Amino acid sequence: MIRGLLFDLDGVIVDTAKYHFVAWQRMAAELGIHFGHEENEQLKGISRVESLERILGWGGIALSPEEKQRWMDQKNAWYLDCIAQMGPDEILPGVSEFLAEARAQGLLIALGSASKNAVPILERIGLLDAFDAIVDGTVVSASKPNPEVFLEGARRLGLLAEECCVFEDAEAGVEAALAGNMYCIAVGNPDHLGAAHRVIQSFVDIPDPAETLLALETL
């Protein structure tokens, strides 16, 4: 029995993502690095230290520590500019009425994501009090697909790995439900995302959430 949803921030509750290649693309160019929407879709669902990683890595560069937390510093200064003028209508369509549907229907509900800036986004978008559990890039340190935050997620909804259902937009994000024994619904491309239990373009798609959610609870 499902009992209780997870869910990444990032591309399925709002669309961040735009600003994270902003802020990137703007770190790539001043180290001269070419970072363009191919490089972007490699970072998804992964945390701020190895998309470092793997930008240099593309470039061929090596920093000091010290010069890389400098780097992620200055990034993530960039993407707090962008999200700074965030507000409700930033909520990706059909989410809320989601949400909302699976409050009435008595399941929990808790954020997965590897953002530190979670907390922050949820409360201008207005979203916080809709989760029982946040857990984010502050409280875990291992990157999806390692399944820690989704493990963890369900460890503060009192619940077993199999009583939750993970909501990702982000191949990374999949296999690390799918290797926590979760079942996954994705949302995005089935192209990308085809190894989830079902694929929704977006939450719109969903045209009776009870009935789905109740169908979930069967599993």
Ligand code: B16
Second form
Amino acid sequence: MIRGLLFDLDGVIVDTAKYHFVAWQRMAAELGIHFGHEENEQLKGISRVESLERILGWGGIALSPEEKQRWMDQKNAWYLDCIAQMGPDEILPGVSEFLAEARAQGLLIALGSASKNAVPILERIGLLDAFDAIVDGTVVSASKPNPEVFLEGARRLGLLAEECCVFEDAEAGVEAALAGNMYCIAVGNPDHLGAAHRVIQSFVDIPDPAETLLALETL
Ligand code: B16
Ligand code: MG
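Requested next: the structure of the form predicted together with this ligand (the form predicted on its own having been shown above).
Every chain and every other molecule in the complex is listed next, the one we just looked at coming first.
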């Protein structure tokens, strides 16, 4: 029986991939590395340091640990500039209604995100209070597809893994949920996310959140 919902942030609650793209592309341009939308897609759900390593790998560039840290700080500063203007209007369609219905039905709700910027983003969009627990990139050490972020989310909700349903937009995140023995609903393109138990295009695809949540509770 599902008693808790674990939400990824970037790509599920808000579309911050476009801001990560702007910041990584600026860095890649300065380093003379090609970085397009296809490359950005491969970084979804992947931690900051792993994203940097992948971009440097694509460009065949080796940097010292100090230079890597400097680029990560610079990239994050550009990213923070991008997200500074975010507000509740950036919450993806249907998400607020779904969260409110889940809480009304007594389900527990946690965030399971790789981002170290999760709390400021939730504050800006006014959804911090919608979560009973927050597990983000400041808490976990292993990156998705390692299930740590979701297992810690379940633990903080006081639930077993099999009592949780994960909502994810990234292949690495779907893999993490399945590795953690959780039910997974992917949000996005079924061509990339077919490993999930169910794929929805967006929360608007759930016309009756109450009915869907009740169906989940009987799993
Ligand atoms: P930050 P999620 C992930 O968030 C993003 O999908 C990924 O593109 C990003 O590199 C990662 O957070 C780290 O983000 O630089 O803000 O710490 O999808 O797991 O919510
Ligand atoms: Mg995501």
